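Take a look at this single chain, the form predicted on its own, given in structure tokens.
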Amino acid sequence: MTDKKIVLVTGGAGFIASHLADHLLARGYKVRALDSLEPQVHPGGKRPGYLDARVELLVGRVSDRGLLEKALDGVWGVAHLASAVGVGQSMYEIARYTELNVQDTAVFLEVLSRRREKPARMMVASSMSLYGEGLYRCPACGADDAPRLRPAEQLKARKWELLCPGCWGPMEPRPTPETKLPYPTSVYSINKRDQEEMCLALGRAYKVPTNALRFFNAFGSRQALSNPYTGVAAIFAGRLMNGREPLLFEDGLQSRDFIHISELVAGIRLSLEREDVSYETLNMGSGRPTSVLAVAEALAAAFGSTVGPKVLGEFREGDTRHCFADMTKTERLLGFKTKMSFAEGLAELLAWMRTQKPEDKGDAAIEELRRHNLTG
């Protein structure tokens, strides 16, 4: 419990944000959240009506610096989620995403680095995007790797899966630790690089400590069902409620970690309070690989759907193959271990979806990555 200490959200009407709220303030936090208000994510631009009505709510971008020392006074500890999100919007959206993303943050630390009183803690929303592929190792020589991408050729002859560079045997994916070096395949993973490295830096510069974490495939209640950016079980959920079957690049089966919100957001409040916890990244994820299909098709049997996925058999520029956390820094350092089952995540989410109408705009989203010629 708390004095009543106030933490700023940045992107703080969003779905992680909200939820983080909702969990501050049950702990005796106010919250003051920053948000746009972007229409992509918030339709006519309004305040959301899940956003709790104790929640201070000022409206703009992290670049109003006027806003921003409104925002900042008095502030315990600032959670900084404000990001542009989706991948593949972010290859042809290049300039927009790295002004939102990046200039930004940017304005936000120059405006913090001035300030006389200054926040005691903060936290930066990074992502699990920024590694590429994960860790490998080759069953049949032993060999580990950290791949850079398939290559075109490969992904062209439709053979989906990573190569042993020693004997060209089918590698398996293996949990992926901090240490691993970054490998950005994305605008957006690049933009998340840049503001995890900034955050550390001018946090550690300025004596604001400050942690990175990187965010895994977060999904629940909330996600803009409407946004084809969103979370992959969002999307899908989306199609399905639509009448609509999910769609899948390559054969459905590459992995991803997904993490309920509920865990997620105690996982940044831990990140906050910990004292002789700062200037670390830290995996945010559940340590569990699960694939896109078991997804979709975990979905269309709780919708009772007479549509299943569809598998496209097609790549997308810069996707990754498998990629799933190694939490051992992140229990060592914070005591954080999720408990929740994908399956009961996915009850909370469902629960939720069965009151929303959402807009299907899965279509148009992959014709604009064709149009862009980044997919094959």
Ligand code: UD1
Given for the second form:
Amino acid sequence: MTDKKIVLVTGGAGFIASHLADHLLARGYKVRALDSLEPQVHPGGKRPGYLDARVELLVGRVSDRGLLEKALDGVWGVAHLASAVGVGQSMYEIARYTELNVQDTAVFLEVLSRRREKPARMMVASSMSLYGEGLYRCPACGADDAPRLRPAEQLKARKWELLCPGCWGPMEPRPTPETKLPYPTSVYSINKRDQEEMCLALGRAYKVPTNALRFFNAFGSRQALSNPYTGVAAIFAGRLMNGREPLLFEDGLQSRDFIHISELVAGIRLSLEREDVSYETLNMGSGRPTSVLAVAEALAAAFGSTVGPKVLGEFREGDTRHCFADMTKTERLLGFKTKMSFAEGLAELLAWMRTQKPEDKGDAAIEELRRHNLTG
Ligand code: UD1
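What does the same protein look like in the form predicted together with the ligand, given that the last one was the form predicted on its own?
To see the whole picture, the full complex is given below, headed by that same chain.
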């Protein structure tokens, strides 16, 4: 019998979860992972080599009630990370995404709620994608706005920036706080909103103190390179390593908030440990916008690549233009603040990528979107 606290990590073999496991193990926790080893993410459905040997891995879905009972046995904390994460893919695999992300979470919560012994702490991985567009301000008339998606006619005219509804001038992106109303624009982000609200409501009802962390764009080593629906930094690095140019949607000047995985997992641990912070939604980003073009250029420079990024001038259906985190609430409640620069984070991703042989599947992912009329 161990006196170490056990943390159950659902989706425990994935990119974020495996880093969380390392972080928790280094701090004296015992880690149990529950993961279905989806072949799209884990080639051959095998346990990934990067998962620390001390992690007890249970293979199966979060909706397997028998397995869940076993997984929850003696657990102090739960990090609920299991999800299918391709935003574009969710727009044509609607039923599969909703089953994996919402229905499976429903079963998970039902099992949890009926147990006599419940975990002391829980966190659920939510996503900035539920905001839709971030917050904006018009520099000309000073109006704040939380705009909806850009109209189809505007995108067809290749006018990419959000326009002020008052004076039709371009709006400037502002940091997005948790108080901005959700406006999910993809099946994936609708699923994430549901997961977040279900975990918070049921955590409260069954007295399992829970926090929902809205992850911004996590990047770093162990991103699933064989998965064409992985994040943009890994897609670009994979292409460059195969001598091909990164493909930029729109004009490449759309921005995201990239948070390095090592800092994100520290934030997850804090949210579990801080008993004075419960039933909160918290942004988990760096608070800094970076354009997709800047990501491509920094990677191309780091690889000494002769091929530059290629601007497609096409758009991905449901994509947002800009969103970066207002970290005021997270800093105040958790005392959490990122310190790494984007360049330091990229260096860690690159050092790892050099040990890998990534296949470039980015074209296949874009072709799938085109086939489903999800680009324009
Ligand atoms: C990503 C995650 C999502 C997570 C969210 C917040 C993935 C697949 N999705 O969504 O799970 O909840 O961040 O953390 O990791 N782009 C290109 N060329 C490409 C691919 C993408 O220009 O080849 C652009 C997109 O148009 C978009 C930006 O890069 O503007 C980011 O795209 P992506 O990495 O897919 O992430 P999100 O959609 O932000």
